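Given next, in structure tokens, is a single chain: the form predicted alone.
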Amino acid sequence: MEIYHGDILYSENREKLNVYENSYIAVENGLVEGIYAQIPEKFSGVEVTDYGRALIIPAFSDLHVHAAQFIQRGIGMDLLLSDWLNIYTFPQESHFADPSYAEPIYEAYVNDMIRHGTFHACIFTTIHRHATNILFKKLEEKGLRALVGKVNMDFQSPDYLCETTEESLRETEIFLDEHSGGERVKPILTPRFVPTCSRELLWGLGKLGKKYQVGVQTHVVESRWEAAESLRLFPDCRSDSEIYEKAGLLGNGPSVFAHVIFPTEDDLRVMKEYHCTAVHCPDATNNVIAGIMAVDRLHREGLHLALGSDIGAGQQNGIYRQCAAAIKLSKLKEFYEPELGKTINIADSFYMATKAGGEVFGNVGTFEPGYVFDALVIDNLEDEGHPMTPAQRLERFCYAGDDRNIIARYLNGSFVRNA
């Protein structure tokens, strides 16, 4: 038995941040106990870990991003989408071919991921299993949580970053077979998007799902062209949604759609119906045109919403800035586009970022009793004589902290050391 003492703050549902000020939450076998005013006498001489006023919080989920891209972070922020991906990205990516060169990429980013909080991410790799497979294995060791994914490209793309489709299938199914039955790091399967993935790859990987049991993250209806472009060549389908629900891809597992920008009445048909995640990624789609999620309309939609950093279009692994810039781009979606929604909150965007994202991995992203005990201590928000409430410290973390506000971290229950 742990028990933590500080200003303690989750989200229980979008509406709502539950603060508990100067409250005690206790931590057995790595799981939340509770949530007390007072140590309960049942805890008498249990050590306390007294971190004041300091805000202890859930850890953050990363619903999407391209780890393979966080050496590009920043870079080509002037270029539109289809510029910076043939300029930079493709070619960049190209070179996880070998290993040598993904294997410190990949530790870097792992690294970075926990410096910033984020325990539990969707991510995108390359087309190349064996790089891959390194990821996989750095993730395993930190005792993160994740889904990741071989990315799977055979058609309309790069001679240097193009797989056959027989080479896309077998190599996917290897890698399933490899990684399946993992208990905190977790294959899904990968097609990047529609316009990079023929027939015959989409029904093939529908197969592999319901064989192995296994989910799918892509991009959806991120820019009109690939809207437009899907429907172009599947015109036997209504929307890009439909596209991977004809294929088989759904109702296998976990179904993670980055973007959604341009959703049809189908788009929200099928994402309903499957219960799939939608994931905003503020930073990147501001970064590189591709549009503005309509989140408070979603919401009423009933989807299921969470946050992505979108690394490397996206500049930074924080997602807590995620959720400050989520809400400066819904006030922007009001302002122009009113009838799509109204300006979120700090406790909506933070419940995305937490609560929602987390339940793709489990009971993680909350301190409801039975929840991991994955937390963050963060401090030093508060200017010399004005002291502020949790809350207020929380949103100043998203728009103003980083990384060092951090004093400590809990993954699993446990304390983390050399972040």
The other form holds:
There are 2 protein chains.
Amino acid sequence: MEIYHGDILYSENREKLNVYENSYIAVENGLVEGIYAQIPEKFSGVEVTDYGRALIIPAFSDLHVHAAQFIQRGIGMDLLLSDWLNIYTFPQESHFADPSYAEPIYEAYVNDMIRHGTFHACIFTTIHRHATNILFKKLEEKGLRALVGKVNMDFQSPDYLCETTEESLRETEIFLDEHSGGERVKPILTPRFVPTCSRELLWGLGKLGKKYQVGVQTHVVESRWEAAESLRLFPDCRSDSEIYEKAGLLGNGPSVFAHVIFPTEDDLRVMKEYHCTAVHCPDATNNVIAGIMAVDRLHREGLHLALGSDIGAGQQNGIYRQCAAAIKLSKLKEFYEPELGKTINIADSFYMATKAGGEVFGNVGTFEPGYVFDALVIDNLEDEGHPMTPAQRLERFCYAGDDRNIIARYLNGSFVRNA
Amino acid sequence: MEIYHGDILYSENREKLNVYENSYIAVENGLVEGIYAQIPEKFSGVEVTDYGRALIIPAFSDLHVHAAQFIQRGIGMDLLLSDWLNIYTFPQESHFADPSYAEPIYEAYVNDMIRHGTFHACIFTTIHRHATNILFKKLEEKGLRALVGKVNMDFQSPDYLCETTEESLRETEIFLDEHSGGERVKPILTPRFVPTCSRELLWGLGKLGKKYQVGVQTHVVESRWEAAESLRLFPDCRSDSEIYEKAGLLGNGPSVFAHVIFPTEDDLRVMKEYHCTAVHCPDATNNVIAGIMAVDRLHREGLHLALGSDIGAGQQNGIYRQCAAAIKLSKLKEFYEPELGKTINIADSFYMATKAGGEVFGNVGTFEPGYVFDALVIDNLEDEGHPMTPAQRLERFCYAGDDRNIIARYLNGSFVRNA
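What does the same protein look like in the form predicted together with a further copy of the same chain, given that the last one was the form predicted alone?
What follows is the entire complex, opening with the chain shown before.
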């Protein structure tokens, strides 16, 4: 049993932030036991770690990130998607055929995740199974929670980054076999997106999904081009999402759809039916995609939304910064497309970044009793003589803070050293 | 004479970045003498400071910032302009009636400017002359270049933050008298914006501008509401800009117009005629204003554009981050209003952030011979084993770097200690 004192803040829903100023959070066997204004008698004698006026918040969940693109963060950002893919991303990913090339990049990526307080992530790697296993192992060793997918591409892809259908399915099945016992880190099927996957591949992955009871992550209606190309390739389907549905890829585990900028009514139907997570990656869609997710409208439709860094289309790991970026983009969405919804606030975006995103990984992302104490201690946000409320400090952290404000990290209830 | 070695990068125009890899920049009496691939014989014996593969770039210019709002950075960002002004900004600014309240905030602001490499700034304070003088002195002592304006507000302003017309003009004239000999830091007239200034005040400031030969900074067509309100109040004028022209405020010194999001043809005419600087503040307009400057179109019209942090509507001091934000917003501008221009690139935005902005302060902002060596040394952007070009490193710094990447600062040719 451990007890931590500070200003405790977490999300239970997207309506409001739960704030417990000057309070105590009790942690038993790595799980939240409860939050108290005063230490209950039953815990007298338990040592208290006092963080004073610092915020104690749940660690972040990154629901869409390309770990192999960590090496290209913040480069080529003035290009549009197709150039950015062909000039930077595809050549870069092809190097991951060599595990010794991959190793230091994945090491740097995982350390950077922890530094920025991201303890749970849905991760795309590349088509290469051996390199993917290196990342898998690093995440396991650090104690992080993740869904990791070897990428599938067998169609309309550059020669140097393309598998045969057979090879793609075989390598994926080996990958699933290798990690069938994964506890905190688990495999997830990862067809890159419809335009780089043949029908045979998608339907084959659907069979694997059923056989191994494993979910899927991919990019869905991320650009007008991509949405149109999907329908051109699959004229028997009414939406990008329906292709995955018909392939049998949905309902076997979490379904995580990145971007969802141009959904049709049929996309919405599928996402509701299978409780898909639609991942808003504000920096990334702003940087290389152009277009803004209709967060407010999708929330009102009842969809499950979370946030993603989408490195390397997004430039950095901090999901707190995506909380700010999501609010910013929602203002422009309201300005340009008021029929698609209103400006969101910090309660909305922090909910997406923590509890909503965390749901995909199990009992993480909030401080309700029984949830894992994956937590960050955030400090040094106030100017001397100018006290701020906990919610204001959270907002300033998201907009203007950085990893230096994270003064302590707890993962599975344990203090993280050397972050 | 001093010589610095590194990868030297600066803007001469907005078409391209001038890059001198592995080169030497010679500085004589604080001014750039020249850049050399090898040390010329005439300089043999001069000590060389070797920054290896680090970038050496000009320091940044912030053409629009509210120093008094530094204390509220990153708070209330989900509000829109009128609420943000009435709930946070106006009450906050009213405290600056007390110089002892102002002093630590201005001290923190100036230190933060330097930390982020902003060495030249056009600064709004508040209506309070005494507090403004505190900031003025701090900027002078540090050796920074700035145009500083005591704000004028005599109309449609809250009781607690409103002057009489007479008082506003009298205090402004005293302020101009006090600083008439200013060398690096100079006064500038600062009517907040048309909706808070009476006709008598604006025309009175115009007379002061002529008498003291001093320029003006203000907010111009920053929102649809503001633009319409200006025309309602001044039905004899065709544009926000023409009001300032008719008041006699233009042509007496630099004219610095913040935001310029909804310019009419007449605004463009005035801005061209008086070589006004239109200041793009991407984070700020995204945060509380909503609307995007048509950077590409205004550049093609021949306007002079620069960048601003617009703290506290903007959340932080780093103008490098505004270089990235300007590119991001230009992508959305092209997406939503393609007729108003195309995506800009890092050469465009770095030019605005350095040479174009610097022009307002004299011979700063570039490394052409005769310019002041106000410089930043930027390092630790490459991942081991993955060398990047200087332009790529600049881009990564703007998108994903922070003040920790600024490993040395030179102001007026001298190394800055304790930044």
